[in-house]
Amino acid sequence: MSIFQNIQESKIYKNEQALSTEFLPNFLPHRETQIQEIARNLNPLTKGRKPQNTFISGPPGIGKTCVTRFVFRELDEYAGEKVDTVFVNTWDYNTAPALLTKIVIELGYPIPRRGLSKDEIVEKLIEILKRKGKSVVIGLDEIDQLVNKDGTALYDLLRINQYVKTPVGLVMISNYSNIFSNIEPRIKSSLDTQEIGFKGYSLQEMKDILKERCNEAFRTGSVQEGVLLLCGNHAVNRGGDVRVGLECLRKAAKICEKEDNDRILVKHVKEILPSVKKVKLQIMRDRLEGVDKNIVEILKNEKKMVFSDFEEKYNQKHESLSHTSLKKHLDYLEGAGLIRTSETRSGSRGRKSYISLVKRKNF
């Protein structure tokens, strides 16, 4: 008999995929606001006109990446066969050639990942979009990966609309507000951006999300009063992440489960609270590669180095890098809020460059 056999089918669950961060919902409460004013700014594509290039802002896990997304669904069913979405993460997508390919495969015609140049694959999308004759929408989530790394491929984008008919409009999310302050000024000058500022939520806006999430989760009857406060304060006060909330709900339920229990208990978050943390920074460490993450392989176990220093100890234990190089790496890893970066003067020594980890706290 196959170990498959003697698993029944779950007593709590309706759609586990719910409680997925990558679950879209039919409903965001208390971000209906925020829904119409980019959906306002984008209705123009539907009448053929170029839209209101926006920029969102706001912490972690507040719903800027859903909101987007749910906007672009609204739109799909709404005008799809007048405009096209495309919806991507910079920070898998970081440079020109590689941000300027993922669109181009986005909006359906294959294309090699590598070997063309960033100006043959400018030509192709702008080719692309002539022979299409629809508007298009662009979503750079994390667009401060996009700026830190690699600038120009915002200015690629931007300047498109100089060769097209059909207009093509940009709604950009990043985690800080500032981030086009030290931009090239032609790339300034171009932007012409609406920014829509997303606020924490309260406990009780957490309470009414993780509701809603609960109601498409799981059957009637199977989450006991009293979680859905437990799993809301926890998130409220481990920065106000719904994904926290989330990862409550999902490791009280595996509890529930592993009891052959049919109702998620407060006993049973109680148990998991200790284990569920701040989530935003393990995400972006987990996807670093290469020098990046080199550079907080090193920094872990410091408390804080004076930057000869570290220069020094990842030349010994990594292939060279030239001072300039490694500062550009460090910019980065600044810049998307995983390193710090400080300076002291002392006297006639002159002065000193520290750089630290940033470290994850309320666990």
Ligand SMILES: Nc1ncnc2c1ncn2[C@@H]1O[C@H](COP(=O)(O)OP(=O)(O)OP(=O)(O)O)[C@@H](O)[C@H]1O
The other form holds:
Amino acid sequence: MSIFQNIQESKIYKNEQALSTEFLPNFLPHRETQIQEIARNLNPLTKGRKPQNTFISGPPGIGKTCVTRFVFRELDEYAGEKVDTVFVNTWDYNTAPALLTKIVIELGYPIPRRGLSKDEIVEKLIEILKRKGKSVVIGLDEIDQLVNKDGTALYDLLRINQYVKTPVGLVMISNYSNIFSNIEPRIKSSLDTQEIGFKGYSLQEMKDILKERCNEAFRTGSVQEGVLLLCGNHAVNRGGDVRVGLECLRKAAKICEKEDNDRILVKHVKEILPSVKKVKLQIMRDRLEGVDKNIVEILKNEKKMVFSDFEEKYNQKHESLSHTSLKKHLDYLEGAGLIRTSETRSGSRGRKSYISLVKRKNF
Ligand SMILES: Nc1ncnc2c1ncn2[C@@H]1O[C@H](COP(=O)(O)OP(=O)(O)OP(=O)(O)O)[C@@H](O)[C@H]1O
Ligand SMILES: [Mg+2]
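Return the form predicted together with the named molecule of this protein as a structure block, the form predicted alone having already been given.
The complete assembly is shown below, putting the previous chain first.
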């Protein structure tokens, strides 16, 4: 007898995948206006004309990424012959060479990930775009990463427009609406973006969204009334991130299955609610690299550190960094909400600045 024979079908799930954060639904409630707006901006691409570059900003977990991926998918379906869509998360490709290489690969051309100079990659990209003769839209998610680490990367992308006749459009996404304030004016002016600010969902909207996901994920009748209200409320109270609501549903479903129940009950949700925290900061912390990661590691074991002590410790443990450079990383981490800084006057010795990690329980 096969070991698989006795494994029972889930009593509640019909498509568990639909509760994962990566799942891209066919219907995104309460984002119709934004979807239309982005589609209108990109529409010229379908006629070989230059689109309106777009910048999407707003707090975590409110549909910026999924809306953009949704529009790209629709565009692929509608005009795949004429338009290529490329979507890159710049957390993973945060320098010009890495990003440009990724775009070349996404356009379907194998290229070594390392070893080519930036100019060589740009040339290659231009050659490919000319050969394809298609319009292209490039989605740059979490673009603050790129702007922070390599502000010139955007310039390299924009430069391409001068060499190819077919249009290249950009859709950029960030949690922060002011990320372009520090980049060079020439880059800013040639970006010429229209900003679409996404706002958080109301409780009712959050419930509608979770309800749609439940309809995709669970068998009819397997969610007790009241479950959505609890999960939606928890998500709204924890920064409005839909991921929090999805996690509540997944965890409650797990308890339900463990009990061999065929309905997710309010009591299942109540049991797991305290364990569901804000998710975005943890996601970000897990993805930190290099200096940023080192900083968090040092602060993890300390309650609160005087800046000079911290600086000393950092430079002991790791390759030395200048004061300014360290400060820049700290500013970034503070802006992202991962660390806190404070200042006090301490008698005759003047100001002291302190840094501390934002603890998980406070997320
Ligand atoms: N209107 C919606 N309908 C259905 N699902 C949604 C909607 N808005 C958000 N979601 C879901 O919530 C989760 C988070 O959304 P998304 O990743 O788009 O957030 P984001 O705004 O890009 O957040 P971040 O700033 O952290 O990147 C995803 O699983 C997404 O499918
Ligand atoms: Mg996102």
